[in-house]
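A single chain, nothing else alongside it, follows as structure tokens in the form predicted alone.
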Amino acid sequence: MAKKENKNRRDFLVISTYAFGAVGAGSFVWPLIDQMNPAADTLALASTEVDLEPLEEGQAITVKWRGKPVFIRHRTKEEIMSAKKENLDNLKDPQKDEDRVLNEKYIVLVGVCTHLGCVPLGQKTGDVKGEYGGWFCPCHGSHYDHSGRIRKGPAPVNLEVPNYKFLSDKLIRIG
């Protein structure tokens, strides 16, 4: 009888030796697997709303989300009359313009060059547009047009159209 009390109580140590190896693993693995995941601060940029009541016709803001720039121009009429006549057999990048809004007035790019990654000049008045009126990355020479289309330089395609949806007639949420 003492052989099998011996025996249960060796099972019992073995076992209960694995279980607090298997959790003082899982502590020590749970910080690493958990730093995996997104900040906080990035989880709070997942989405944003602007207000494009104060934007008048011809001006532009930028506004930022997971950490990147975002343009938004409230265009001309003259700007989106020539983003929609532009024949896309001259394009890099063919698309038309109504694929790249949601409404014709307002155009929402995230604010990155698609080359290297640059900013693009554009946005702010006195700021060299390019040779289409858009955007210019001066670190390689890309020019972007009304629509964020590239149309001369290394940039191999648009600007990106983020994620966004309106709320209101004057208010979005991207993301």
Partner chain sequence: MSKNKSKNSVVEWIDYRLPIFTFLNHELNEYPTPKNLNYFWNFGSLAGITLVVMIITGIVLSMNYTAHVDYAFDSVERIMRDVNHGWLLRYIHMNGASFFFIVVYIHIFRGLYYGSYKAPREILWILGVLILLLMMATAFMGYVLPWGQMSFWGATVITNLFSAVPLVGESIVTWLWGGFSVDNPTLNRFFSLHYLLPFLIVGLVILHLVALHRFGSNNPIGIDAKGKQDTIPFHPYYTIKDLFGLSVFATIFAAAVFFFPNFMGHPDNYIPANAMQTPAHIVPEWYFLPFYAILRAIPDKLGGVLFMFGAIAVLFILPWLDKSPIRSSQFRPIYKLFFWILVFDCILLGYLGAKPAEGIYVLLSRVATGYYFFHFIILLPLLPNIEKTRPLPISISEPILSSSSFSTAAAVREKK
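Got the form predicted alone; could you also share the form predicted in complex with the partner chain?
The text that comes after this line covers the one chain and nothing more.
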């Protein structure tokens, strides 16, 4: 009887020693791992304001935000039409065009392919724009439409729409 009690006490001591050791090691390892996450100054990156005044219909500009390119395109009537008309059943990542724009004339997208992060072509006039006329990522062949939605190729989801708002008719702030 006394022996058994002794054994239970021993188990308790062993287990609690392990537990304390594990918690101690864990609380030392976490700072080592977490230091690799974005630092405070990286997180505090400023937002970017963009003036859309000089952007004519059919033109596009690329601005830098959080180290990444952001595509802004002043879409033509036909482009808007084709983006809105699209049957959602044809889409890999179904999303209405309305849900991807604040003002349907301007499409604002993070210019980073959702496959493995290349910058798709389609911003410059001479660029290959892919089979759906929007953007084309040359790295592994992803085709995006006028709404930046993925239509063909390995990318799993649509081009991301960043957080932005219209400060006035022709001025937006991204971030």
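Think of the rigid core as the biggest set of C-alphas that the two forms share within 1.5 Å after superposition. Positions refer to the first chain, counted from 1. Since this is a predicted model, take the numbers as computed values, not measurements.
- Relative to the superposed rigid core, the position of the CA of residue 31 differs between these two forms by 2 Å or more.
- With the core held fixed, the Cα of residue 17 is displaced between these two forms by 2 Å or more.
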